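The form predicted on its own is given below as one chain in structure tokens.
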Amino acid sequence: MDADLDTDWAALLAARDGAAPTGPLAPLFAPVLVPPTAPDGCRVVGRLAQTLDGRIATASGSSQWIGGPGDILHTHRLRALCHAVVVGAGTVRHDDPRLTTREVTGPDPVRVVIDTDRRLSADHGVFRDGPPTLLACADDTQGGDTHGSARVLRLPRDPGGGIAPAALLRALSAQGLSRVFVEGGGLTVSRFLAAGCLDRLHVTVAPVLLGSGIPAFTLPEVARIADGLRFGWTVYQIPPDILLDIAIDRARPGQS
């Protein structure tokens, strides 16, 4: 990272705890840093990296990394600016991510793994060492109050069998974790979007065609094009990819 980028990032990082964002990075990241207004007490940004044909992984689940160096840097910046980073069990199972800010200067977020039925082994790196970790599971699952080095967070099971995003956000807010980065995977981001629990959505589009694989979004079906969720976006260059910054503002797909 060159000196100018170091200075730009330092100016933005200073805004993490309340200062007004300044500098060339502010237009992209300032919307992430605004105070929460939702009843759950959180400001939530979701992020996906997809191919040009809308895939986030191959059919076998391989996904690291679809995006290039610019996307990796962007992801680590979001981690540093947020209090908590949320991933689903599938992401941990397939990628064994560390979820740290090793590519940038800045604090590591609290790591939150959603594993409703508590099926993940404690051998995964996120449960062994590194920053504090929460394992969010249903309150009817068996097991102790820790999972490896992670603390277990028990939440009500919703009628669909999972954990409601709104319930998780309320629990995180109660612990002072009000700026939340939902990093993946596609099902987890889609569930937050379908529940109306995203304020912003950052989508990286990489110049790659897979032809098959796991789709970026899995959302409730709509009958007409007019029923789809439309939104404004701003496009940023993060070579060799592009980044779409989308204002979701807690909208839900399929609802007028």
Ligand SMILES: NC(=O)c1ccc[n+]([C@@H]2O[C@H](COP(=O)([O-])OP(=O)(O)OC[C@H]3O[C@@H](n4cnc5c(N)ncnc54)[C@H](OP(=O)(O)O)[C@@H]3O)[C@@H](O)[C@H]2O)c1
Given for the second form:
Amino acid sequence: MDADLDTDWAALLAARDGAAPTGPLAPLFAPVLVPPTAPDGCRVVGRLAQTLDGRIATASGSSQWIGGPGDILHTHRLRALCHAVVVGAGTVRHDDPRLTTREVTGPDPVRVVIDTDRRLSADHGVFRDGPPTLLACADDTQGGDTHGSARVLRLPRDPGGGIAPAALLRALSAQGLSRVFVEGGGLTVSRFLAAGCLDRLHVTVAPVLLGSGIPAFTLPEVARIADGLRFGWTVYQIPPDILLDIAIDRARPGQS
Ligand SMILES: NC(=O)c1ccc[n+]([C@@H]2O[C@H](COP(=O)([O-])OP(=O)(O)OC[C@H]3O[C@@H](n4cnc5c(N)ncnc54)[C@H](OP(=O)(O)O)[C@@H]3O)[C@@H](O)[C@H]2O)c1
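Now show me the form predicted in complex with the named molecule; what you just gave was the form predicted on its own.
Next comes the full complex, and the chain you just saw is listed first.
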């Protein structure tokens, strides 16, 4: 990392625990650092790196790396600024990510894996070592209160299936984890979006076409273009990619 970037990042990291964000990185990250106002007690940023045709991985699940080095740096910065990083079971199954801040200076977030039926083996690295980890599963699943080195967080099943994002956010906020980074994959970010549980959305678009693969967004069907969720965005250059910062402000697709 060059010295200017390091200084810019240090200025922003100082804002993690309450100082006013300053420096060139503030316009992009200050909205993430705003104190929570939602009833669940959390400020939530979702993120995906997608191809031009809206894929986050090949059909077989390979996603490393859709974005360039700037996207990886951005992802690690979001981890360092947030108290918790959330991923879905599919991401752990395919990538077994460490979810640490090894590319930047800054604390590791608590890792949260959503696996409703507790199907993931405890052999995955995220459950073996590294920063504190929570396995969020349904309250009717079998097994003890730990999963490898992770602590099990039991939550009610949502009538619509899975675990309601709002219930997870309330549980995290009750543990002092009020700034939450939903890192992927597509189904997990989509569930938070569909539930009206995202404040910001950061989408990296890479100049790649796959023509097939795992979609970025899977949301309830709409009948008319006018029913789509329309928003403003700010575009940042992270060559060779672009990064879109979107103020979702807890809007729900299909309910404009
Ligand atoms: N390009 C990127 O930015 C990026 C980022 C991350 C991952 N990836 C790639 O994306 C792929 C995985 O993405 P994906 O969309 O298939 O899966 P995913 O979002 O990682 O995981 C989906 C699974 O997580 C569980 N889940 C998530 N939210 C839930 C909720 N609210 N309630 C209950 N269960 C919930 C469910 O598991 P159960 O059905 O088992 O309960 C669901 O099937 C991998 O190939 C990975 O490499 C790409």
